[in-house]
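Next up: a single chain in structure tokens, the form predicted on its own.
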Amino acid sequence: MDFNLNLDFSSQKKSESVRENSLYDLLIIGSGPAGLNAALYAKRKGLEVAILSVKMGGQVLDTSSVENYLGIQGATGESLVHDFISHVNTLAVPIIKDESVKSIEKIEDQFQLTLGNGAVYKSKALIVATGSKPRQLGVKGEAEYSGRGVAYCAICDGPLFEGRDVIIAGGGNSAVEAAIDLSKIAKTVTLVHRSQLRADQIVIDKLNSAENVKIHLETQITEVVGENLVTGVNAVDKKTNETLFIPAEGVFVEIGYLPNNELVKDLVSLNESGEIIVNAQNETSLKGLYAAGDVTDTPYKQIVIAASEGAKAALSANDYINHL
């Protein structure tokens, strides 16, 4: 199903259009589930709010099927984003699109955001909901077959590979847990990792008990191969230097995510993974700056969790603004 995600602001009142150099109550960077839900809650609280976004919908657009969002059955990522944006659009939230934020400054009690085109926007509070990006293997064929057998979320896309042969690339907890989950629905699961497993022993033991799981350790994937769709991977057994072909219809890359923290890495406290550290109110170490979604240290990177964290951030920002 094809949706036009370009919001039409032609019916909005002039006072609701985007205003450069005006002081907003709240600006939100990012338009994934966290950013969009933050905008919804902020607007309903009566705040003057605007969203700054380059890619409407964030990573959800890259999800083939969403099966685990309460009340939504069998939606595509694209259709879910369409519904999110349509809901926000009913409240006439201005969205500054297609221009990335280049810098953030806090001057006294105000935030100043400068865009790539030189435009400047100001606000009393700021929510960063810039999400994350999956780590990639960086091998030949990976980009070519992304969305055609190569995936980065076993929870999201696993059901599409029911009864098929799949490969999990990775050796940490997320990779092993993905292999366990997929072993329940896939024909076979082959876990490939360049060194030894780094997962907790309890999940390794559970993985070893699955009859349809094969494990290749100290094995480096060198290429994803296929025709129109993925047919497998080429790899090198580092113990023997032997080259092998592992057939599969799906390749799940589970080697972690990189938070999109570039804008605020020098403004707020980060954990060792580069995620923004937030408290229960989604406050960062910089007063007035809130963060939500996959860019934060909140565990479990799921659509429903990001949306709820966006709501919390907006409610906390509203309390902060009311006390200025």
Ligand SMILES: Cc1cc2nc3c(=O)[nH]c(=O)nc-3n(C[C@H](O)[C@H](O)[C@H](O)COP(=O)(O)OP(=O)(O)OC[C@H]3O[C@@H](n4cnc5c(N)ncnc54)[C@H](O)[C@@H]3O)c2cc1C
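In place of the form predicted on its own, the structure of the form predicted together with this ligand is requested.
Nothing else is written out below except the one chain.
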């Protein structure tokens, strides 16, 4: 799918082109909310900055509607991305968007980024804002009904299922917390997990006290079923080997995220989930390398949080550059 298809940037100021091999103050990898807001803040600080990215807008483009970004009501993911990029374009930030970054090296005090086509870009500081992807169940029907009942973010899409029957797939803290939150909105919540719950006991107790929640443990979802929209899931109870159909209009897959950490996994410290560890200034373990948004260990993967972390990373990078 070409996500840039309907994005009209005709009002944009003409961006300078990104200059290969010259030394930028700051390069930013990624153009989701973290990368775009980092660029906005960096440029307003007077830094020589450029963005290197593949999918303009990042995961926001996968979002049908965004209802929790302060001050913006009734936005589609696409319209929000359009507004983000238009804003960045008023500052003429150069953007390379056709090639992914393949490698990062730190040579003395400079970062050297090599793209898939062999082009090389250099900078004094670097922000990695490469985002994440939700982990998928990998069962039949999941992709087909994604956005038509299958969802990956209970905080984002929960309110769309008010008064309906929903299923949560997963058994960790995020799944159990999603089930608790949804039990206040949905008619019924059925939590399905292939083994035992791995969440903290305190949240499990809270889940057990919700009257409209059912729990199927040691139960494997084998297929998402629907007729244009989701109607339920087929599953196997591993204790009895019986197959069962669980009806629902929504299936929330809450089995974690895969951070896009490939570029930096040998350069900076990661936590056990593979997220880049950052401090309150968005510094990583490598001097001059900052990270922001979903790729980091900052909790709650949300647009507003990624955007604000991008701003912090840019301001910290600016301080770093000023003291070089």
